[in-house]
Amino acid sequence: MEKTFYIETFGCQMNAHDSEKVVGTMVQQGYTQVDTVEEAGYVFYNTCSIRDKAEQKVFNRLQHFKRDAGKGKVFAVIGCVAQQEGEKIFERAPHVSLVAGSASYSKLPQMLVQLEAGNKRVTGLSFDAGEAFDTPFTRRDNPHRAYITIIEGCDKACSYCVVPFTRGPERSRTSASVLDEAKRLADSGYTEIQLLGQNVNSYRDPSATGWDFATLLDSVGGVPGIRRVRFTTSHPRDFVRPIIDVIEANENLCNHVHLPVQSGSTRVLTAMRRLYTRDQYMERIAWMKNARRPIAITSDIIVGFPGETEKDFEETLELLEEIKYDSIFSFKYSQRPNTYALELGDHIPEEEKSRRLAIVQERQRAIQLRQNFGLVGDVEEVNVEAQYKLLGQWMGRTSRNRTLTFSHEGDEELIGKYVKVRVTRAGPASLAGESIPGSVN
């Protein structure tokens, strides 16, 4: 068996960071990462099961490369679909040899030994709380921006969501271990950190210090060398006023909050088991709207939840206009295994869900266009992520998480640096501008 591997990642930032852990472990074990399935001895699919479409992509990949199973390749399904489906994956795709959830990545070296010994069915499906974060070898995909997982799992029971079944119960890291990792990253030259968790603001330090999320957030923002700290995803139930207080007080904390609402209707929110009402959600929005720093607010919207009436849907559209989100992720409701929503009747026809989704996206596009036009003339600090040489342009993100493409006079390398840019043009999804001379640092 060639000691080469290929990994493809589906899903959110947590999955992307999990893949960094897998890559780091594989490299430490003497394997070489390659760019294609054809070159690889081991093929990993790190999976997402939030929506059916993402899950189906994985099985389509497996079916497409089924013919390669007889060529000595080892196929592995890891992540959320692996945890959700477990050993049933072996029946559905017999050429798969490894099925492992995210809490088992620390055991990957032992699982590799079993695979190399010729074992055709190896599993890692436990939720051992003591091992959820202990993956000592992580190869970062970005040399300037890094993820830190601070909490795994979810104790909420939203009726549409499979996460409690795929990520397990909430397990928080100690604040000391998070700060140690942040300091090591800063010492290695990283300037931006993103704190991750299914419900990141549900964090509770399990050590004697007992820090809450706001205290940890402020402390990470105070690590020397760290210039920006982001976090995702927040649950409205656990989004408390002290989080806004520390964002106002600490300029290293990015002024952007992703706060999924899912629906503008309290009736639907109750059916979703979201644990808050529209009014309670709006109270949290008011905290941000009234903050001393301008805070960008983004969200998630689900349309077509079982029983969602036209009135419920109109309440969601009204919410968009009232809040004026800086951007949203919007989806059609998707049935997921093991969830309570499967028991609900009055399912919305697919064509009606598609109609509602198109309306939401068009309304939000118009809102974003207005919001972004209002930034023309402003000066934004950009953390530069890429260069488009053919266009003579650079691209980065503002503290409020907007993409900004800009021109720059000079031939110095800008990736990883911070540049002040005057916004000259705006579209619904991005901004464009020109760098201010002498502002690179």
The other form holds:
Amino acid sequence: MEKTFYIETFGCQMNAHDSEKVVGTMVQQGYTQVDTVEEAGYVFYNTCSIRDKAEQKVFNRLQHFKRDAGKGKVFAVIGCVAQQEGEKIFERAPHVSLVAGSASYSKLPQMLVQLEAGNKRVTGLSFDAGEAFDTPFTRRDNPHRAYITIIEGCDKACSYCVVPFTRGPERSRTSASVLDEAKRLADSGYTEIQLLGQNVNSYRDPSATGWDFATLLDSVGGVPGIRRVRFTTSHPRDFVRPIIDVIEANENLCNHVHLPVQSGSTRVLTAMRRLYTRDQYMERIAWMKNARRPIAITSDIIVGFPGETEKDFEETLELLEEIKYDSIFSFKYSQRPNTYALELGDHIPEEEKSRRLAIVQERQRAIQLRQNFGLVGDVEEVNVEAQYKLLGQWMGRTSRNRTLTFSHEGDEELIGKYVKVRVTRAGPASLAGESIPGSVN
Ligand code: 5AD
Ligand code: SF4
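Got the form predicted on its own; could you also share the form predicted in complex with ligand 5AD?
Below is the entire complex, every chain and molecule, led by the chain shown above.
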């Protein structure tokens, strides 16, 4: 068996970061990462099951490479689809040899030993591995911005959502371990940290200090060398006022909050078991709108949830107009296994879901265009992420999490640097500008 592996990642940032940990573990075990399935001894698919479409992607991949399994390749399905489908994956795709959920990755070295010994069916599906998966070997993709998982799993029970089943109950990491990692990252040149959790603000330090999320956030922002801290995803129910207070007080904490609302109708929110009303959500929005530093707000919207009437849908559109999010992700409701909403059926026709989705996206596009035009003339500091050599342009991200393409006089390397940029042009999803001379630091 070739000691090489290939990994493809689907889904959210948690999955992206899990893959960084899996890569680190594999490399530590003596395997080399390669860029194609063809070159690989092991093929990992780190999967997402948030909607049916995401789940289908992995089965399409497996089908596509079916014939390669006979040629000594080992196929591994890990992540959320693995946890959800378990051993059923072996029936659907008999050429798969490893099925493991995210709570079992710490046992990856042992699972590899079993595979190397010729075992054709190895599984890691329990949630009782104890501590959250944390590894000193993590291979981060980006040399300037790093993810740190602070809490795994989710204890909420939103009626549409598969995550509590795929990622298990909440397990927080100790604040000492999070701060150690932040310090190590700062020492090796990272300036931006993104704290991750399915429900990041229900963080509770399991050690004696018992820190809450706001205290941890503030402390990570105080680590010398760290200039920006982001966090995702926040649940409105656990989004408490002290989080705004620390963002207001500490400039290193990015002024961006992703606070998914899902629906503008309290009736639908109740059916979704979201644990807040529209008014309670709006109260949190008011905190952000009235904050001393303007805070960018982004959200997720689901259309076509069972029972969503035209009136409920109108309420979502009104909410978009009222809040004027900086951006949103919007989705058609998709039935998921095990979830409570299964018993509500899925009676809104696909065409109607598509119609509602298109309206949401069109309204939001118009809102963003208006907002973005308002930014022309402003100066924003960006953390530079990429260079578009052919266009002679650079791309960076503002603290409010907007990407800004800009021109720059001079030929120094900017990636990883902070640059002030004057916004000169705006589109619905983009901003462009030019750097302020002498502002690189
Ligand atoms: N159908 C459609 N969208 C979903 N999401 C979660 N579950 C579903 C589902 N069953 C969306 C929510 C969530 C985002 C990550 O995905 O909006 O916030
Ligand atoms: Fe997809 Fe949710 Fe799993 Fe992330 S946690 S990969 S969004 S199912």
